[in-house]
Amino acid sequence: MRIGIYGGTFNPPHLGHVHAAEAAGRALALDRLLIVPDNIPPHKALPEGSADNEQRLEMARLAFGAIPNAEVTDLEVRRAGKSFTVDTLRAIHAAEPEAELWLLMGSDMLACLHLWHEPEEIVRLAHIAAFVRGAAGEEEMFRRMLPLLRSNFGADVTQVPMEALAASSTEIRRRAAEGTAAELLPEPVWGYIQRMGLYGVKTDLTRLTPCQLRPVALSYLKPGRVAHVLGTEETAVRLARRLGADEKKARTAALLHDCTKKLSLPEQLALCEKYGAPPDALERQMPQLLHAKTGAHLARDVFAVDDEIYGAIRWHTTGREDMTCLEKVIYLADCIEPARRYPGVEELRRAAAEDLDKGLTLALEMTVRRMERLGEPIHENTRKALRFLKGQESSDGI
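Structure requested: the chain above on its own, in the form predicted on its own.
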């Protein structure tokens, strides 16, 4: 197994870092890529106003999460003191003694590798791969350093070509404060910086257009859920346009409908307590339902969404009796967005294209049948929504 180790401050992680990681994965045929934000960098102090350790970890997860086989580790963050690379390599080697380790670094780091803590042990534990970006003086540095590293430490350095960086992290932090860094950052990272107010960024989250909201909304998600949320947005707009509903509200509700989805049960319950919205008996039994409730409250608290958008987020999992048009749009968009793959989804898409209520009725019926098949309880709000749509006054047969 080939494991790449890519360390740094990631303050913040930017598109240059992501492109470097992707280039290394291809060039070295890596089976795994470990992203290692450091605790205290030995070679430089974190500048004043930097993100803290947990924030840098979270930004790294957002930045690299879409790269296959990449994983962010807190190995150095949880280790006290300076983050010496040799200690990290020893720990990884101890955990994976048969793996072939590749230490990834920029050419600027390669230029001073001989001055690092225990460089001879570093090159014994790992192969070295250096990124080649075509920077001024880079070719001369390689010509000078490669023989030195080989003769002094026995190091063979593999060069990994990649596109030149658009800006340094220092420049990106400066531009972030000016509001001009978006094009240099992964979209969820820029959203996270805005909502956390990092690097002097001051964004009024209550006055965002849907386009401005999108990166912020994506920053709440696990990378694997991004495609779903963007697909829900696309589908919600299409449905709203067909029905003459408010497209801006449809976009906003779709972007925020899963904003608390990734939270743990204790975190969900803490939000319930914060917002004075205790979970009902079934929500306690099935905590996956809670994100609709907590997400709606967070959307109202943080983004000042109106009652219509609040309701669309609140009822997108169970539905409810006498749903508004926007609530129906978001419920259905969540069910039929392009990334959805489950038995019956094509039939559901056809029904929704024919008639909104027909599609919603079928979606609710499919939910009831699935829950019954699994032997799981059905929320009373789902039953009420279905009865209302069918014009029934009793629960017979539902």
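Given the form predicted on its own, corresponding form predicted together with 2'-deoxyguanosine-5'-diphosphate (DGI):
Shown next is a single chain and nothing more.
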């Protein structure tokens, strides 16, 4: 197994880092890529509004999460003290003694590798791969360093060409405060910076247009859920247009509908406490039900969404009796968006295309059948939603 190791301060991680990681994964045929944010001691004097260790870890998860086989590790942050690469390599080697380790670094790092702590041990534990960005003076540096590293430490350096990004983290921090950094950052990282108010960024989260909201909303998600939420947004807009519902509200509700989905049950219960919204008996045991309630409250608290949007998020998992048009739009969009793959989804898409209530009824019936098959309890709101629609159907027929 080939494991890549990519360390850095990632304050913040930017598109240059992501491109580098992708290029290395491809060029070196890595089976795994470990992203290792280094430790910044809490007492180190940082400018006001800097990201702390936990925030840099979270931004790294958002930035690299979409790369297959990449994982962010808190190895160096947890170890505390000064982060020596040699200690990190020893720890990874101890955990994976059979693996071939590849240490990735920028050419600026390679230029001073001989000055690092225990360079011969580093080179003994890992192959070295350096990114080649075509920057000024880079070629000359490689000409000078490669023979030196080979003769002094026996290092054989592999060069990985990559697309250059014309900005460093330092410059991005400055540009963030000016509001011109978005194009240099992975979307969710820019959203996270805004919602945490890092680097002097001041965004009023209560008056965002859907386009401004999008990166912030994506920053709440596990990377694997991003496609689902964007698919829900697109589908909700389409349904809203067709039914004459408010398109902007549909977008906002769809972007935020799963904003607490990644939280554990204890974290969600803490939100219930915070918002004075007690969970019912079933919600108390099932985070997959509870996220609709906590998500609606968070959206109202943080983004000041109105009651209609609140309702669409609140009822998107179970539905309820006598749903509003926007509630139906979000419920269905969540079920049929293009990234959804499950038996029956095509039939559901056809029913929804024909008639919203027909789609909704079928979606609720499918949920009930699935729960019965899995032996899971059916929430009373799911039953009520279905009974209401069926009642309507039969009274229509009279």
